[in-house]
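One chain comes next, on its own, written out as structure tokens in the form predicted alone.
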Amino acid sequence: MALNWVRVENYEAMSSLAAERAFAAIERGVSQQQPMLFGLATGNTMLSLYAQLAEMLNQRRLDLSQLHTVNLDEYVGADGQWISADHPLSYRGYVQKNFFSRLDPKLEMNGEHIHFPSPARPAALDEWICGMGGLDFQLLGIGFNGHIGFNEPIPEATISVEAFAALPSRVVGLSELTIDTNARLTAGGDHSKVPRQAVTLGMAPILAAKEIVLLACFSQQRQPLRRLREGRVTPELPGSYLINHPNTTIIYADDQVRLEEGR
């Protein structure tokens, strides 16, 4: 199955379509009365999606007792541990505020089924995901430098295409562009508030997901998406690894990200 590009009119249309796709995947998964693994992304791109998805789940009264969520990443402090969940940039705090707190408790979402990669032993999450049969559905954004999760670009002279695809979950240092972007978008421009490290789900478990939906809505994402359209897989553009994934859809908002079709 070729990479599927879907152009929509604006941010809300992007969010609505993605919420529908996520809801359908969850509904299929939980209806089978077995664990369903749903990979979560964070950031401003996902805010409306999570509000709409929670509303859909509440209205349809889905039993979420078999739903497991796996977050892509979390910031790591100078002590080598997750930053506090009440830190303004914490992704654990983000998903609680913007998604889990919106769910009706009667849906039976189990707090023990909310998973993040641990900086102490990131490989443990990979082992668990693999043992559960892999991620069923993975949401992604794309960084302005083309990263997915916090899998930052690496020069081709440093790592092979195959080795980059096999990268496990791990603690990583963040690029200056990522720090600058996150400071501007989520920290009021204050670089000192952005940790210099994060723990991220690796390329290997992301690419093993059965279905991936990537969202883009910022004009700064124009360049990495155009490069992705060129069809060349390279560790210098982590998002390019989705080109060979069997079931990936990229939904982009045309009012902010304008691409030349066919490039």
Contents of the next structure:
Amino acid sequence: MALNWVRVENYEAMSSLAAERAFAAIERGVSQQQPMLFGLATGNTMLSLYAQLAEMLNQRRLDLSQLHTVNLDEYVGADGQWISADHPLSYRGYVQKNFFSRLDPKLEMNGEHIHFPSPARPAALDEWICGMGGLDFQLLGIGFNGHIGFNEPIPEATISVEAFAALPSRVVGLSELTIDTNARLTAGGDHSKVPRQAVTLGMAPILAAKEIVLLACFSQQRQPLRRLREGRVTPELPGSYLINHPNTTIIYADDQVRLEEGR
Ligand code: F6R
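Other form of same protein, the form predicted in complex with fructose -6-phosphate, not the form predicted alone:
Everything in the complex follows now, all chains and molecules, and the chain you saw is the first one.
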């Protein structure tokens, strides 16, 4: 069975297991002296993982000069550009703060190897990833509506199963649920602070990743995971596309708490 489910006790156990998996993938990749493409997700799920992974990399002293990171997404403002990296919701700001700033400069992570889909030409990133042979490892969270990256659910009546799987990187409008969730959890309840659009890595480059690890730890993610277990691939649950991926592990914490309770 290609889809592996791993149940762990709690958030910390989920984060350390995922950090070990990510570390092993990076170690394998960089030891081949070739570029290693590591797909990053952001959000509350990933916070402890990045702290642990940075510590492992620093302690075990991997040379990161061949590491390329590709983030899943970033918010786009009304002007059609990325929001500023110092905007409190910015994912560029998030990875800088939670991961890159923690890395020992001696590991030689190259700032030019940090990639984000660009709203002006999202297809450029897909072409580059494809030319490099695809993402080696992709971290994913899952939205309360089952989204991966910002690939939001689309009614089956409006898109075929195949067409959804082929979606490229692109600028998308965010669903009401996502705007509402992110306003509550990251913008102090102020909907006006949450941008209405984002640029996301498409389903196609995500599904072409050689290895995927999806993490879940919040009670609001129970429902999308339950539907995923039903085994039916549908654009109405973007996470369900992992069912047919050849090497995906879902690590989920047994003590799933409501996100509002905080970690
Ligand atoms: C973040 C991303 C999203 C999140 C998902 C879960 O880069 O692409 O798909 O992974 O919304 O978010 P959290 O972890 O905040 O519950």
